[in-house]
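Let's start with one chain on its own, the form predicted alone, as structure tokens.
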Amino acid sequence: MGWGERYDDAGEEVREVHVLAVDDNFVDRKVIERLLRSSACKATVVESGRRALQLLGMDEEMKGCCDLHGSQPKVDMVITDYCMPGMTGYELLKRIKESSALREIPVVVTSSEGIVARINRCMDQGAEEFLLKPVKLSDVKRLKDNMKRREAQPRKESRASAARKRNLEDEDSFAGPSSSSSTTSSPVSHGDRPLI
């Protein structure tokens, strides 16, 4: 086992996540860092909407500069701010969002404003959530588990239909050819009561 690598209960290496932090405002740069490296996270963090897009090879002007999908590790999620001047988090969630390359990446905007119709425009364009500032430590651990989920579902399901599909070929196998004439079911029960 070398530095920095990690391995969860089943043997598997457990690979950090990657967040892409924008935000124009220094402090909350700071602060949403400090939440995402005490979360166990990768924490990039820029100042703007452009230069977010730079990091995700998006910009025109500077294309392929600093691709994070090329030399660097690929980005797992986007927290950006929405009140940012030049390019807002809406405009950037929306950039994201028409990318076929990157659609996938989750994003996630924060305010320090509740305002619901830009909470629904954020939801609508596709926002993983809307988070009210101060961001705090459970929404970032809330945030990582959520995805952690989401990435872990894909291997159990493809796990799942192997094994379906190997009971299949065992059914099949064993019942022989007269099996598919045969019409008799078992009842199907809930626990111990059968169910009618």
Given for the second form:
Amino acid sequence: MGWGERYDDAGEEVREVHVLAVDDNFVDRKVIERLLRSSACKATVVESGRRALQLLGMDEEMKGCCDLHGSQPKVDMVITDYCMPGMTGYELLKRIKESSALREIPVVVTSSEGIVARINRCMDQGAEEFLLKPVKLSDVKRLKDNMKRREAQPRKESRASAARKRNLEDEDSFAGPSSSSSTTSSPVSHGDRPLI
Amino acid sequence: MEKKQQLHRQVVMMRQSLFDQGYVDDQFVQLEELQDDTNPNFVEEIVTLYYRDSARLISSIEQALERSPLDFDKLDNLMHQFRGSSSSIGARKVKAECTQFGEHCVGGNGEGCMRSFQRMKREYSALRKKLEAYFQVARQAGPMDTASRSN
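So that was the form predicted alone. Now I'd like the form predicted in complex with its partner chain, please.
Below: every chain and molecule of the assembly, starting with the one above.
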């Protein structure tokens, strides 16, 4: 299906990070799509939470995931706007986090307003980050780096233990599971903007 | 060769003036950074999409402003969407007028809304002319290395 198969220097297959972006605003969809592709991500951009859940494999009643014989594209991250008609970004976040099949997917919420109550609500519901719009290239880069770091951890551990066995120096400092979230201290980005 | 250099200089000046005169903000730079060999005209494309897409929003706001009594929630909602798009292309003055409009909605100030809306439309048109002129010269000048474009 063309997931952009690539290979790293060790000859291991490297899959592109697949981000599902959700925004009801046409211009914003175009911008986020370009942002993601510029950052070497595979981008699927949809205009509603409902559509997003469909793509993630939620059935019509939004109750559970039906496994369409593994034909759903694997989504590595969801970036959703908060204010959307129908299903809000918060509601989408909630559905994802309440689904046993989807809850591990990091969900980033974006908003043009940094309302503290809104941010708290999202973070309490398990959002990865809350970003002020417009989203920047540096935001996407950071999100991608965080993701890759998290994904690489199990592999790093096995490489590290193999390296230790060979008594070779392993430069990577692999952190324990508790530090997998690097954003708990400052979940809101664009720090110089005042929060209402 | 001389003509090319003149055009390049003109592009640089026109671009600088967009920032100096407050028409666009840092988001415009962000969009420029998304341009590359495969998407060399991204900024112009997104601006074109913006003007096309926002026309219907503006029309809806216009219609809503003709209602009596004014539905401030609806107006605020429509303007919020338009503000979002304007923000995404870095339209600084347009965005500022949208914010003003929003404040008048919250305050239930119909007169204020009308005034803001008129100002917004003026900024929206002025920006369009500036950007169209800029893109035209930029296209004529052809590709430039980023060093000569830097702020």
